[in-house]
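Next up is one chain by itself, shown in structure tokens, the form predicted alone.
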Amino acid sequence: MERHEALEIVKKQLTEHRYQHTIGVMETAVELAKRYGADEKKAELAAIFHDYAKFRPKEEMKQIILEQNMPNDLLSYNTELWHAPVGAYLVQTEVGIQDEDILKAIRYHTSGRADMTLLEKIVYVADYIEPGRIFQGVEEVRALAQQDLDQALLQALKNTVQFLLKKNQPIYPDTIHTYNALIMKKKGESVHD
């Protein structure tokens, strides 16, 4: 799928704001991915899908979540985190992009996971550090996703979990298991170890 055939696609999905967001987190992952290495056409149809099922109503989202048996647990979550999985099911659904990294991409574009795979860490922090992007600790993270991606993804992580913790929100597990793998690497661990 050709970038303005998929750019066509989403835009119908979007408020013109998230639209904007989305061209930011497409040009920084094909930014990222030819700094790192990584599939510059898969980075980019996953960055112009993340956000694809965003507008969705909870209602319809919950469905989906429960009917693909999905994680039940995500239903325990703030509902934010619930687009990226649906998203990555009506992507494959509706749109027809099979492409398992990409979707894996666009599901784990909120929550993390342990071992993410490059495209997905590139999505990642692209979401979070997109040029439209103006908060507390993103310059940091811009600055480290130009030396070390792994580095950028473990501080986006940690501001994350400050931010959520500052407001006594949960936190998802997968979000922790993303650090704790991130910091056991680090270390040269394995978390199974």
Second form
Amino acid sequence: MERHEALEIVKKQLTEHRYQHTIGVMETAVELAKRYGADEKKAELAAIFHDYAKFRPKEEMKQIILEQNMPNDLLSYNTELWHAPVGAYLVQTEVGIQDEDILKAIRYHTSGRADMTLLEKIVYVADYIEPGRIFQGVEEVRALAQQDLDQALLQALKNTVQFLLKKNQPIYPDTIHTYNALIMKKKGESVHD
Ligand code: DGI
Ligand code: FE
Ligand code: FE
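Please give the other form, namely the form predicted in complex with 2'-deoxyguanosine-5'-diphosphate, since only the form predicted alone has been shown so far.
Below is the whole assembly, all chains and molecules, this chain first.
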């Protein structure tokens, strides 16, 4: 699918603000794909569609999670998590994208997961650092993303977990698993500890 066609489709699903965010994620994801040797076309499409389900009614998302046998524990955590797996499903069924690499990058773009693929990491980090993002600590993650994608991902996760802790919100297990996988990999690489 061509970029302009994908953008036309997703624009109808989003607010203007969220569409601008999507453009930022797309440009950032393509840059990261170039830097880290991922498939640029897949990064572009995954980024364009990553927030496809962002504005679906909660009831509709809940139905899809139940009917499609998605992890049911999602329903006990923040509803913000739902648009990622539901988005992957809708992008497959409504838009017709069948590429599993793209669908997984959409599915895990909010929670992350242990052993993320390169494409999943790229979309996660691009979503966090796109030029429209202004939250605290984003500059540090932007700088890390120029050097080391795993380090950028780890810092983004740490910031997100800290943000959730501060707001007394539960943390979805996959987010913890992502953090653990990265921190253990880092330890394995270090000779000092
Ligand atoms: O959809 P976006 O706003 O572009 O970004 P996103 O898909 O990364 O959603 C992030 C939101 O999800 C953010 O406000 C934090 C919230 N959230 C709630 N519970 C969790 C969570 N994020 C993660 N990673 N893990 C959680 O357990
Ligand atoms: Fe999102
Ligand atoms: Fe997003």
